[in-house]
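Just the one chain here, the form predicted alone, laid out as structure tokens.
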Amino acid sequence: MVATTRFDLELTMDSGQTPTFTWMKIGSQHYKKIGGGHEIRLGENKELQPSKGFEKQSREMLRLDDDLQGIYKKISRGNKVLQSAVAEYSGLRLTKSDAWETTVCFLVSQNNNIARIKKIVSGLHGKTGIFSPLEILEADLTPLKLGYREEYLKKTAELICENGFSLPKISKLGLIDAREALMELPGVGPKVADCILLYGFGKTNAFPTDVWVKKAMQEYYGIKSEKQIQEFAESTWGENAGFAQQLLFLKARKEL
């Protein structure tokens, strides 16, 4: 069990990261993994209580070994925008999920809403978890009504199963090379690549710029272009850019 001081499970699980699409809310502060049967719940003693056998994985997924207080202090120093966001969302955790699972989720997420993404991702799960690349390749995905996203999934699975594309090798690359490697996959542009790198590979210097983050960067910092946003994030927050991104994403969704 892990003390949950400055920890908000609901905020974290519903913040648009991979667990938003792979876990089902089953009550206040209670979640169940789609297709897996594991639960993470908060008890009356305010401690995180993962299902038996899931303790290590839950700790890794929720990045409970991060010095979150220290990171938030560092990225918000002299930055009133992030100071405000930290004060309001101090219980937010950056998460790290399985790289393949994350890749599937964000391929499906394009031009899609959260409810539909969750429904599709649920349909891509078997009894033991999300379909493997081989299972994706062999499955009839027509009932899921994926549209053009079905081709993305099928071709990505084909690249992994038959053409030697290796997700594990990406973890060893620097951010720029890793982004370029992921963008070889069909349907993966810079934003989707950075989401996969941040939430699936734990590359915390990644700074995904979706529509909300772009609004935040323009409104709060006067920065518009994709290139300028990436340069600002790198020079200002460096290895902790991904933590800043999550705070700005939530702040923008509430205020803008």
Second form
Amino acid sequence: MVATTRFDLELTMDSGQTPTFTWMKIGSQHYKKIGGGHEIRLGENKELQPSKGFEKQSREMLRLDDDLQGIYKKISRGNKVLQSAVAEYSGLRLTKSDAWETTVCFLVSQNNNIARIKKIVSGLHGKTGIFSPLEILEADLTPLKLGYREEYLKKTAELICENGFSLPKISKLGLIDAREALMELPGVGPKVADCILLYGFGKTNAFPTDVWVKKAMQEYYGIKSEKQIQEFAESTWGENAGFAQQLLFLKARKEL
DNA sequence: CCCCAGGCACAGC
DNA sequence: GCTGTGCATGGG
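Switching from the form predicted alone: structure of the form predicted in complex with the DNA?
Every chain and every other molecule in the complex is listed next, the one we just looked at coming first.
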């Protein structure tokens, strides 16, 4: 496949993006889709080796058409924080997964830790992959101990199945309109919406702000309020804000 | 017992 | 509009 320099599959797949919750680690550079059968690994020369029939999807998921070097160079110019982050995480790629899958993952993610999110999302898979909205409606989810998030998931599935709520339609909207539309879903606030926009729709101008990114923005840039954070990200990084966010998330979790 | 985790809904200003 | 509080669950 594509010869990509400085591509770290493990770093990418374990970086808290959607694949962290929907792929199983087989080896450090070898992953398998939960309930799906697709596999992906990185060879000796950093060449991507997707299993048969997954070639095209893997390109999309790992966003291989991004000029990552160029983007990282651009967003770190004159920015010491991102310079150090890029130096440390140069093998990190942004990912793009299925919108529904991403919605499920980040509905579950709220006020929760990554290990438990993984466990729960894994339990939300059937033989063919993650539960469809209909399967969510019909399943008994109580053994998964979702807590108050179970109702969010059920009601979201219901809106999609019975009330014509359409994720594909929302994906066609601009950032602001799409964000507002997603927030009509129960359990979807600004942060979860931004994760769906970035990791599920591929809108790279989205800037999800969780507790870690919030810490990063305060510590590195002296910015506190949600509104200021969004404005800063938009004016500083624009269409590449999502890339900056992923770097800041990793940096904050390590340092702060 | 406490606090925290890739937050949100809701109430009260 | 912004700010505080309760929330299921599990881990440290």
